[in-house]
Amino acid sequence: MVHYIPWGEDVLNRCISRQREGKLPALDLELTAQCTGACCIYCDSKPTVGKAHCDELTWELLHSLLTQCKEQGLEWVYTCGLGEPLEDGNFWRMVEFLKANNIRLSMFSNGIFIKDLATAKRLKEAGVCIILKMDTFDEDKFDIILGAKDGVKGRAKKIYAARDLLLEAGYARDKKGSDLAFSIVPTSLAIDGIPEVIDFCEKNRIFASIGELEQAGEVMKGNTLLELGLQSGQIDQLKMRANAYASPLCYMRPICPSILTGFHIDHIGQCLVDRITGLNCKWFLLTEPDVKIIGNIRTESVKRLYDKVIAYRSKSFVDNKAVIDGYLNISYVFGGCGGNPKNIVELTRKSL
């Protein structure tokens, strides 16, 4: 099993080490809330996601954020929440800034706006690592997942085209790991086609990022958990295939370095943490987020906000010890957002 470079143990360990030295190695960044290319039936960010908000970060604010983070030792930016990065008006200027300053970017994308080889090559040349949405190669079922119930079909075909363009541009050729991952969410719609997607990953040096269905957003609002959920036999069969893919290890989605190092800034400049743990990822328990607003980059410096995040997290792991101890009993089948809660909590305790 090839690993996804931004989630590699070397990156994780370096980020933890740099944070202990007082540096800010990772930025968990939300870009625009705009997402017009798809309308996923299990979107975790509805109703926030959809259209861009009028108070989203300007380039001036984003540039200031990135510049300050660079001064604090920034090495990685992770953007995997809210809308589609390629629909953000600041995206390409941000990519050029990161490239010029030797800062790597990992982004989640539905791929619908990777429409030509020039775009795929531009991303590759800038060193952007991509987690591409890819639940199944069954076009009709994938279209349903992508929101075909709203009357729009053909989205799956666009994602498949993006997949091929990325491979043609040179993605998934690094012998040290892969700069391309497929985001695979096991649901009743996708389950039959997931082994084929894993096979494709194996043949093309792509990391198969299998993660549980989140009990948040549209899943809860539309009451589709029972409809999309899997039977125990289906889960067992898929776990066997995933374990064979990961052999000799048991499959578990790796820990994302940005969940416990650096800090999280949302699309309107707020610095957010999970209220109970102080961790950066508000979805790591796969439930509706419960966040604490630490501050806003419009009114406070990166250094000040980062110090407040570290202090809040350290205090939370003491004050909320009993609750957090309960998270040690949470072990997902494939892994959630940012990894497995049990492993995340254990590693965070060691790194504080």
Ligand SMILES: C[S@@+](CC[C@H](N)C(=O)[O-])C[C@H]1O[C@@H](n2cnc3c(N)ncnc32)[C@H](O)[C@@H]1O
Given for the second form:
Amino acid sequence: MVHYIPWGEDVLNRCISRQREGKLPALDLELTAQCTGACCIYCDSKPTVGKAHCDELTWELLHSLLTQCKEQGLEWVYTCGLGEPLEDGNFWRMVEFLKANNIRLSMFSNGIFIKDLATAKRLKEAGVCIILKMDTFDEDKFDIILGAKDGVKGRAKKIYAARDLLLEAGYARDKKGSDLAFSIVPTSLAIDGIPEVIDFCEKNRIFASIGELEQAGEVMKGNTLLELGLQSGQIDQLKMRANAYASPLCYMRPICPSILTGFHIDHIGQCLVDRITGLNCKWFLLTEPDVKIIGNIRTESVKRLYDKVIAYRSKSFVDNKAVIDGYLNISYVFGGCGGNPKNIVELTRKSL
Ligand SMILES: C[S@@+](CC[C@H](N)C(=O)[O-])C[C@H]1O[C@@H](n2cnc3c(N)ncnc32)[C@H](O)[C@@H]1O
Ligand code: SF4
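Next up, can you give the form predicted in complex with this ligand of this protein, since the form predicted on its own came first?
And the full complex, kicking off with our chain again.
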């Protein structure tokens, strides 16, 4: 199994040691919340979401954020969260800034806006690592996942085209690890096709990132959870295939360095942490986010916000010890956003 470079142990260890030295090695950044290219059945991003937030970050604010982070030692930007990064009007300016300042970017993307080889090459040349949405190669089923219920078909085809363009542009050829991963959400619609996606990953030096379904937002509405949930036999079978892929290890999604180093800024400039732990990812428990707003980059400096995050996290791990101890019993089958809670808590305790 090839590892995804931004989630490699070397990057994680370096981020932890840089944080101990008082640096800010990682920024967990939400770009626009808007996603017009798809309407996934399990996702809370809808074409209208970003439009409701006209106060999303301007280039001036984003530039100021990145410049301040750079002064604090920024090495990696991780964009996850809602929305499609390639739909953010500041995306390419941000990529140029990061490239010029030797800062790497890892982004989740649906790939729908990677429409030609020039775009794929531009991403590759800027050193952008990509986790491409790829639940299944069954086009009809993937179209349903991507929201065909709204009457729009053909989205899966665009994602498969992006996959091919990225490979043609030179992605997944690095000997040390891979700059390309596939994000696979195991659901009843995708399950039969996942072994084929893993086979493709194995053949093409792509990391297969299997991330469990979050039981939040859209998933909890109507019968979605019932429709998408898996039978235990299906989970066991997929776990066996995933273990064979990860052999000699057991498959578990790696810890994303941005969950415990650096800090999280959302699409309107708020600095957020998980309320109980003070960790940066609000989705790591795969349930409805419960956040504490630490401040906003519009009114406070990066340095001040980061100091507040570190202080909040350290205090939370003491004050909420009993609840956090309970997380040590949470071990997912494949891992969720940011990794496996048990491993995240253990590592954070060591690194605080
Ligand atoms: C929210 S999307 C944002 C980035 C981009 N639009 C994309 O689709 O990759 C980030 C990742 O979260 C995953 N995702 C969305 N809703 C989810 C859910 N309810 N449970 C688990 N993963 C989910 C997507 O499959 C995607 O890989
Ligand atoms: S998972 Fe990504 S592509 Fe799908 S609706 Fe959400 S933001 Fe859009």
